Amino acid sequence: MTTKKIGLLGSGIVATYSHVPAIFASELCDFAGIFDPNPDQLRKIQEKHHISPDLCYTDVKKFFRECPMDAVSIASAAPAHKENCLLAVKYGKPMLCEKPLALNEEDGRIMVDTAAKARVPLWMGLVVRFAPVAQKIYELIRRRAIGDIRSLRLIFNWSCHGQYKIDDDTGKYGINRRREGRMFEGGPLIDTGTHQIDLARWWLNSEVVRYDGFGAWVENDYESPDHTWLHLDHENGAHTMIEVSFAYGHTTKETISEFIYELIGTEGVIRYDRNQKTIVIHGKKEDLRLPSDEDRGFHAMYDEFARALDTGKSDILATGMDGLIATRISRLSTDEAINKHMLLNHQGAELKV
């Protein structure tokens, strides 16, 4: 197959440290160009990765008209995903879209339906599927290393880089604008939780039939909770509990996090702990302790994106519909947690009267 020329929308932190290096590292992809409306932000990524000025665009329509790309990767901020997707459809460019697909189900549905009607491929950049850890667990499930999976416990508690940090633009210490932005967009379940929702559906190969969201407000500055729990019931009878936080150590001097996968089956347990760098299998037939690798796989994702562009299909890449399902569950569950919180506050106020 010939290498595929990939254009990139967005030059933020994830693009800088993950997308651009992965495209450059891939033998199946070529870097075609990059768009960002902020010239200062664009200049930073240009200098960091030695990108030719000729490949940098601040006009999005000019980017789509002139960038010599076979496909586009949408790594812009989540509120811009819908607009970027519809432009890609207009110019007939297959897409790989960062999570979340959209900030609500309505926008996500418009994106998926518009792309499908125009027959423009839309895949999701749910990159955790491509992590060696996720791939290994997928393999263990398929060969029934612990029998039938009955329960999943997926935890990603972190600070989203902390409540305060030195601002990259001003050099002043203050509110972490990146974390603040994610909170205003809906919080940890909508941002990070989409990965865990997708993993549960992908690993189990079973749809979600019921879900229930809960939240805790460690800070009271945002409508959305900064620590969340989500319970999923699957068609096959399995249950998934997801815990995701942006408040886990968000004010501590030392950065701390908790990243754990636990799968309970009829014949054993699989446990991954990122801090311990191990996958442990306690099974009826075997007990294994395997060294783990990184928990994301941008390079592998772009290789598969290139292959999908060549063949028109992929057995691994998440689809736009996968992204829509994750958006629906995470958004409605967050709204449910907010409504419960408001109701409890109202009831508490009535009791005080």
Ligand SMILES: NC(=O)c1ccc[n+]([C@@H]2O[C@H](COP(=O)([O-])OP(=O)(O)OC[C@H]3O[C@@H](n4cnc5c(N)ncnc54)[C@H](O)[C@@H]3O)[C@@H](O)[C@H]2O)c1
Given for the second form:
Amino acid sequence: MTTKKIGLLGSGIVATYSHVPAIFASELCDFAGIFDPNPDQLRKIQEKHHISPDLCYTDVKKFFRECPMDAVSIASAAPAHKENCLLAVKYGKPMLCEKPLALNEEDGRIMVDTAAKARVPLWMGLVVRFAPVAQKIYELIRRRAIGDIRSLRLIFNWSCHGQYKIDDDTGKYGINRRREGRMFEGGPLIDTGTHQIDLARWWLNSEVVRYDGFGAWVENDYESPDHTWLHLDHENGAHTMIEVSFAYGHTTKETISEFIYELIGTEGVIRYDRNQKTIVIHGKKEDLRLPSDEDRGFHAMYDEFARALDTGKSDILATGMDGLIATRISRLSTDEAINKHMLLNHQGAELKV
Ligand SMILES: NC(=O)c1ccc[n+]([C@@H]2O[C@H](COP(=O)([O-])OP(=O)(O)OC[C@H]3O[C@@H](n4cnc5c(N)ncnc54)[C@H](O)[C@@H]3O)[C@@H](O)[C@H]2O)c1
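Given the form predicted alone, state the structure of the form predicted together with the ligand.
Everything in the complex follows now, all chains and molecules, and the chain you saw is the first one.
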């Protein structure tokens, strides 16, 4: 198999700390070039990773026309995913798109349909699937280590880097623009919840047939809730509860987080707690404690992307349709949580009158 040349769209935080190092580390990929409309961002990534200026583009058409690449990886901010995807289709470049696929169903549907019609592969960079812990749990489920899975509890409570921080560009302490941007895009379910929705569908190999979202507004500054719960009923009768927060310690001195996977089966329980660095399997036949602290897997994801480019298929990479389903569930359940909240506020106001 020849190595695959990957072009990157977007040179922000995830590109800098995860995508570029993973492409460099993969023996199956070569780094072809990078586009970002913001020259300052490009300069930072160029300096950090010693990328030749010839491989950096601020003109997207020039990038697609001149950068010698087999495929692209979309690591731009979510509002740019649709535009990036449609250009990749136009230039016939297979894609790996960061989550969330889109900010709403309509945009996601256009991306998936346009790519399918043009027969340009669109995979999702749902990297959590590639984490050793997620792979291990997938394997335990498949060999029925705890029987039939009936209940999942997936928790990721964090602060999205805190409400305030020192700005990288100005050096001044102020509102954390990154967290604020994610809140304006729809909040924790749309951003981070996409991973958990995808894991539940993938682990259980069972479609979601019903869902309901709830929210808490720890800060009242945004339309979207900053602490969320999502309930999913699966076709096979299992139930998933997801809890995701951007307000867990967002004002505290110490950084705190909760990252837990809990699976209840007919013959046992699997529990992963990132803070404990273990997966514990309480089964009928085994009671295991495995060390584990990796919860992402960018390098493995790029290796698989390269293999998929060779064969045109992958059993592990999430598809555009997986991304679309996660977008639909997270968007509609967030909207539903907002509607319920507004209705309650309205009723409260009426009662006071
Ligand atoms: N899988 C993960 O673990 C993980 C972690 C963080 C972020 N993400 C996702 O990655 C994406 C980027 O996140 P980030 O934190 O790096 O954001 P960021 O704001 O740091 O960077 C986004 C970059 O996109 C660039 N951009 C803007 N418009 C563009 C366009 N039209 N084409 C190309 N680039 C454009 C911006 O200039 C910026 O450099 C988001 O979709 C986010 O949800 C995933």
